[in-house]
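Taking the form predicted on its own, here's one chain by itself in structure tokens.
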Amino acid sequence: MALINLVEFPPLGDDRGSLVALEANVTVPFEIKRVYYIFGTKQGVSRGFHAHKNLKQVAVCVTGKCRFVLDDGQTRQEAWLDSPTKGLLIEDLVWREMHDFSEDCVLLVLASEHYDESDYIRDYDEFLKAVTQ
């Protein structure tokens, strides 16, 4: 199974500059219920280390770059997000880690559901149990 599913966002614009439009069920393959962004991550700090039971996300580095590691319990794959025209689609029950944030990284995340702490799996062994059931 390919865990790395990159979504290309066509850049729009003219001689004044570029623009990327993110639209639910058009460029983003789900209804967007939550948007957040991560910025100011200190050098050497990694983030994530969790999975979601029922949540899809698209992550986009609008500036800078970071490295994602995705894991479905059988396969671990990694990808760099380093362009505002490239998004990473993350399905439910996929462990995610983010590493190697550049100093200027702003990571935008579009989520299919509202925040719900009970949807998180924060322990890797618990995650492995969930995906083998």
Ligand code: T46
Contents of the next structure:
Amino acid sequence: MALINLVEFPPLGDDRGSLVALEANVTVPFEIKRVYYIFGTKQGVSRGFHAHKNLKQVAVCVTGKCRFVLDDGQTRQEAWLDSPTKGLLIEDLVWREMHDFSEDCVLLVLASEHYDESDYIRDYDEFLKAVTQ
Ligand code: T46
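Beyond the form predicted on its own, can we have the form predicted in complex with the named molecule?
Now the complete complex, all chains and molecules, led by this one.
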């Protein structure tokens, strides 16, 4: 599977404005167990710098934009999330970094699992060992 998997969410707008519906196993390819959002990120601050052992996520900037870097241990690729209709699917064992948050950025993330700190790999060398096993 490609490292950068962008999903275009169909806008269900009418003359009143726009609406996007995110549905488990329809627009989002897993059962959604958790939703969180990141906002108010200070200018110049980057986030992420970890991978997950068992977690699928879809990230979308519902307002503003930020730049994702994904790394599978062999290649690094990047994508701008800059539209409420553009989602990024992030699979297990992918190192992620988020950079260049706009001041108004609200990054919404849908996750396949509940929060579990023991699922995080926050050390890059440990991540490289995990992907080459
Ligand atoms: C990810 C990227 C895209 C919780 O208590 N519950 C939660 O569901 C989450 C996501 C975080 N936290 C706590 C853990 C930390 O004390 O909130 C604090 C900030 O989390 P973290 O430093 O991991 O945040 P980011 O922005 O570096 O990463 C987050 C997600 O944690 C991560 O899974 O893929 O966004």
